[in-house]
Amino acid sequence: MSENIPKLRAALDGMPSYKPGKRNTGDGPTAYKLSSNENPFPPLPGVLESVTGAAGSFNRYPDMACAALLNELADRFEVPVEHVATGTGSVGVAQQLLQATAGPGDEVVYAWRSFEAYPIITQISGATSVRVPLTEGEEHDLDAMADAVTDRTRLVFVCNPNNPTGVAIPGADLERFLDRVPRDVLVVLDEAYREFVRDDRVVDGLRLYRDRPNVCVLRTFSKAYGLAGLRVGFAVAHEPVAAALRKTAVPFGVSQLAQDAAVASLRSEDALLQRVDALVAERTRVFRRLRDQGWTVPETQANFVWLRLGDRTTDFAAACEQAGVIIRPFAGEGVRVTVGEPEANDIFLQTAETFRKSL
């Protein structure tokens, strides 16, 4: 009875669904989840107390303007409060940006492989994805991306560090790229993993945004801050773009729990830096062990590592799961493995060493 099916937008035809990191179902030996780039630490000091206090107001709507959080962010990053906008994680803000900039007939440029939500939210908007392959070194091909910009381009995503490869773009290269992009094309610097960057050559996107009105910086509380389950992210952009984000935001999308937790997290920066430093130290250990085992691993500036395995990708993911860790496979390409607890990392490294001998 197809004539009775409601008519849906053709833009949704063939659209892939977002694939979250596989969860631990409790069946079998799997103990550690290294598939979603989550922070293994518990909430920062003061955060749980803040959320518990806000829980008594479930019957009330949250502050739709997110005023306390916006003011806290503006103070923390020394930007005008009018330049800050929030959303349900950085991916929610990214979708708002597409709603504000792109539609049928427009194009969105991004590297590939990169964050897997980009093609999904682009297709939802009705725009066309222009995917520019990464270099052999798993880096953004910025010259090719600049060449791909046309008069139909409305937005460019630059994931820095890149998810899932972890490679970050040196500031000088990024500035040269921005100089080539027309000023009426919005460039979104997706910096979900900025807190983990230790390469001095990688510039903070907020420095670039200040004198470039077409640059927008995305950040999230899901990774370093450990608030993945509360869904809160933000953008810093010049006022016309930030105002557009407020117009396209889902009303009351960011819960009061998320707002209060984010404010408390920003006020626990000392503890945050200690935890991030610990994860970076573990990242270095994992990276070096993989290199010693003979793997070709791109130098990561995020909280994960990338192994390009081609047609052995699913086999390796299955071996890891059997050993007790869940990782994130991209079939036919490679695996992304979050840096988690030392015990989990050790299981992954042992599995990688054994698997390497079979290649």
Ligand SMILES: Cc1ncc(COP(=O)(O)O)c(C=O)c1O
The other form holds:
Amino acid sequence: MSENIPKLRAALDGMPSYKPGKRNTGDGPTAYKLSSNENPFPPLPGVLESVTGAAGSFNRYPDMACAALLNELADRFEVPVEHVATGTGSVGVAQQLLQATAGPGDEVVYAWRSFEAYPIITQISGATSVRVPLTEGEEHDLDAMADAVTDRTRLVFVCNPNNPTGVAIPGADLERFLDRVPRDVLVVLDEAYREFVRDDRVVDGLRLYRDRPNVCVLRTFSKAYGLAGLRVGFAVAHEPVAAALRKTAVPFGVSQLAQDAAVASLRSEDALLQRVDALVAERTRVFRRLRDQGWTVPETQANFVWLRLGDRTTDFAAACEQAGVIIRPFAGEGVRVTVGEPEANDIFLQTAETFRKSL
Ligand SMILES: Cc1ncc(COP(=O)(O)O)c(C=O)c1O
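Target state, the form predicted together with this ligand; input state, the form predicted on its own:
Let us now look at the entire complex, which starts with that chain.
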């Protein structure tokens, strides 16, 4: 019967599936979703209107070139428009980068644990993942990552701040690392959480990319800008890389709703970034309370905190769920908890305190 089964690529065998943060089913007691690093604020009125306006013409294809959005991004970040490329979320752009650079026999280097899409999209490309463990302090081990680069390496992901630990890389360390990576290896600085960074030592990747043609900066509208459901992200990179991203884009992948909402968001940036400030204030509160309770929490520069709970991970996640907050467990390792509404954060903190006392 095997001749009746379509031949699929062996690269897909045994592939880990992406585990999305658990959703709130709406059944049972109130549950706050702190499992996907989403923005808890609802869309801004102006942004919502841009989407409802675009909704009236979704019988038409979107602008395939995303011209208005590319121009807006180029102005906002003061980069040539040819250096900007969009995609279906920054994970979509990351996948395009792999399609453009790597295939069977090639290697992709990244820290581990890091964003869980990296192993999946690497495996789909047919390339081999080279995972470099985080240090004891949950930091990228940049020396070991540079040592892991070989003549087979085509792409290196640097997740800054790192998901799920929240730890960010000081600029001087990152520059030293970039100096060690050969100029023909693409380094992708995944800055999905850049807007939440408050540590001045952490450099904006857009400053680093300018005189380094092998550096690509990945950003998203899903987190700080609150457009996770619309699927739009972008990369800033020198022309050959940006051009390769245009070649590998799914035609018409970014909907007009997403394009218009992203433009409206950039134009409402002050209001949106005020919300980010409020989330950062909550992050500080959550972080301090956890440390006061006796937890070891890495310094986070993102919109989430990381507790390395080891064997107790799933018990802790169950206790949180019981109390009314859904968090993201990584079994046997730890939990990532998004900073959400103050009420949700309070429930999480209360649960953490009770759990800590029971240890
Ligand atoms: C580090 C990192 N990069 C990229 C993404 C992808 O986000 P999106 O595809 O929504 O832009 C995420 C989402 O969780 C992330 O944590």
